[in-house]
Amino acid sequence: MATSNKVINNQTNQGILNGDNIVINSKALAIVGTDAVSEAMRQINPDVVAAYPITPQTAIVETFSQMVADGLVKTHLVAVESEHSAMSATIGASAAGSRVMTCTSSQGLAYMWELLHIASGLRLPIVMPNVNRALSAPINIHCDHGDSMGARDASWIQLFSENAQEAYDNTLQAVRIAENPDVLLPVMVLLDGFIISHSIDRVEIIDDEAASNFVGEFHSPYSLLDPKNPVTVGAFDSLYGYFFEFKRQQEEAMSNAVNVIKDVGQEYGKISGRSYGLFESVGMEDAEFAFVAMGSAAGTIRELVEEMRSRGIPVGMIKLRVFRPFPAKELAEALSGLKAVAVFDRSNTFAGNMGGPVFIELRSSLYDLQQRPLMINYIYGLGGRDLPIELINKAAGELGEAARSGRVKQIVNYLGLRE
């Protein structure tokens, strides 16, 4: 455990009957996230670990390694001289059959660039948790979500967390989704820089021996280093080869991903007492309008949702855990009827002022509704800039009066931009 890791008041909740769930042993820590993150590593047990340190990530693999050091783990841990590297040696453990991940943020994510693409092609359940931070230039080692946007089509499934808890659980449920086998594909975990990376939250970690038995063990369909069953890895497949049919088969095992997702999230619940789905819906019952926001901002934003519903104000939430498959269709029947729609981004698609890449995604996804909301996109917080309740609200307000008024003023609107 790491050092700074304190288990609140001794807490430990014994085994719960939670109607059809049996919620196991569990124990309340306060920690940072990369440490919730580590821990779930640790329960993991992953046959090899490749990594280079980037900031805000570089505590996790500190606090991983020294679980490896420790003998907690059996993890073969190889300290790499590049992100480059750290996905190359990931691929190749992979590939070997075992159970692998890394981690990385901003430029190390795009330093993996041409790999991200390689570790999917060839079907590895590669699990890597990506300390969201922006990409240069200017230098900036705080939070946006432009690096795994830059990755949004590389064939990763990708996770959001909203905080530290749902970095822990996201980490463990990802092992089994990558690993389903009609899915194969890699995972990134995402959490938000120094947001939820280096902020001590209460976190609940469940008994190591139900989470060991939640993610199983891993055996590899195929093997490079099996000679009795010998197989090609990384073929030549060009000219008149079946390359365009690999990647018709990639996105067949991401639409499969949606229902293992689902799956995966609620036989985590029966044993946490957290189930997950693709999305959270809040107050979304009886809402004219709605914000659809992901990470950490889906906190602040629920907290004036709630505030604004107890004023008999009628708004929703929808909180987008998984962008990668984008869960389209479910988007829009919870979003069919709505009078208007607002879209949080933490990063820019800059194609010549289209908005953000959610709003992009959820505008198409809604263009065949024979009742479309109105949409408004809200982009914010790029390079860690704040987004206190304040610019929420004026949101809220913007959004409710288009609902009431029928128009939208502005469709992409840069939220707390200093003028």
Given for the second form:
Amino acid sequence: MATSNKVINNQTNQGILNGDNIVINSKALAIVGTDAVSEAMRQINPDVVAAYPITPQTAIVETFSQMVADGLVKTHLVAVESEHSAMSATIGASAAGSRVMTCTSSQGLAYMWELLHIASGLRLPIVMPNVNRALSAPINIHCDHGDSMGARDASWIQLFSENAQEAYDNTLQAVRIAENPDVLLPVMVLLDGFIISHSIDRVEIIDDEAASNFVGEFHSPYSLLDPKNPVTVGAFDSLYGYFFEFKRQQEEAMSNAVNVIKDVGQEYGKISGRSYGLFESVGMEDAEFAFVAMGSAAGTIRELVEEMRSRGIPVGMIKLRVFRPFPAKELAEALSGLKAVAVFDRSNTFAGNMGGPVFIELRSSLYDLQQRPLMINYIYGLGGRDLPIELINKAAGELGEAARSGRVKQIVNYLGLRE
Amino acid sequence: MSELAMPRSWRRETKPHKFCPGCGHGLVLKALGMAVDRLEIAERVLFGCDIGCSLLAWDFFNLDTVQTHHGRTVPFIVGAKRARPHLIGIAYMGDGGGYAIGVQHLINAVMRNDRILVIIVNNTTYAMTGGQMAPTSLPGQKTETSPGGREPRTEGYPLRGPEMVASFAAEGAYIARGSVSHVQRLALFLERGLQNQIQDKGIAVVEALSTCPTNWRTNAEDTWKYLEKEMADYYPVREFVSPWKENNPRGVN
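So that was the form predicted alone. Now I'd like the form predicted together with its partner chain, please.
Okay, now the whole complex, with that chain kicking things off.
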């Protein structure tokens, strides 16, 4: 373990901070992604965690169980009998006014589906790391984004992580975003199964006190355990009630989250040296064509972009961090004027060759631009299929060709598919 | 053929099997293979495996096999049996699938007295995910999610599945608990469970006490001691409900 006490002069790996010189107390650990999330949970110190084992999430709760047993946190840990019960217990504890978390993956998230809508509908600021894993059938335990994409319309904020460091950073920030009075929506922190969750990475853990101060105390606005202000949650609301209005408010909260995520990301930069926005731009200042990707694949694409840049090729990358709310306006600004954009999707919509979810939403976001870039979709990595740099290079060739010729040969493509 | 040899219903090409050394699944599946051989029903069997270590049995037999999702092997087999009553439906699950995430299906299938055989392998832990606390973990048992040992005051006592469903099982149901420490007896229980279905008497639920040295972190001697002493003390090995007490050609235990 290396402990550092360093002064950072505004420059971070995520961008430029606005403030003065900042002092950061942190220690660097060599830990797997699941332990990085457990460390964040230790610092958050939630009142209740209810969880059920599922590969590859299990290790988060295992490490956290040890922390509970060792008295490092005051959390009530409930080893429930299923993910359905995990989310139900989490909802109950959150409605009772406490800060709660759970974790899951894949089938576990799918099994929580009906409760996901209840958590967001009740406006409960639950934070849930989800270790991305393919959905059955056939059964597969490896990474793709099909599980969390199944929850994209569940009114949960979704933050994607490129590596273990971001999984840790996102988990801490998620609490602040969820609990913001203008938001009050649950947040899902996404990290790629095995690629991030089970790989050892260098992770900077900020000082416990700084983390604790950053997260702050939770004061539930509508606690079931406040006898002076009795409330009823989730009661029957039929034809003549306000169901429609509640749903409209959820959309409003999701829109509010855009600025809250940016503010929290900047504030986090002041205690960590790593500030966050809605997405990260690499080489986009003068790019003529660009990649858009989420999760660990962005690390591999970044490698290629830097290599191509050194050869003078005007390529860039946008690493999308926030998928919900979808930063349509900001992405359109960042991509306007480009000749061509390749969108990488680690899941499919099965909508009849419409492409993956990121592609469909980004394409829709760019519709109002005066000059729209050409768009190509690459679906890759389903069920953990590897994405080597050679495949991205192949896509880069096709993207460059589209930019030169002004024509896209094939809109939806499959990278690494055996056919 | 001697029953010490590989059962005919086993698939030879997939042996040696994929379970950990010392795992009890091979013995449960040996007992099941023996029972299927004796009754000569291999052509009619639909074998369903749950999520967990039980799924490693997907290519174990020369039987039609289906991989179901977690905890839902029982309703899958119930559906198949209703559609094709001639099938012999077997739901093969662990204690996680049977007593935690899928327990409502077990309870309701027993209540409906569905004509299927449910086999629940009890190794007192969630083994496939790396040894977390299960409903069957014994008091004081150290697991990955109960590092200080299962504490009954906050985590309750282990679930006795057969005793639970025996308390409301309908006429004709067969409920028993065997152990891999006595494979012949376990095979007899499974044969009676299958007979129950063949003769349309009622549901059969057979729990098999099993071993998990990988997650228990025990050597061979301690593994068997834990199975035969501590587990068998809490989980008595016997038949709980049986229409086969009398006139059973194979005798009663």
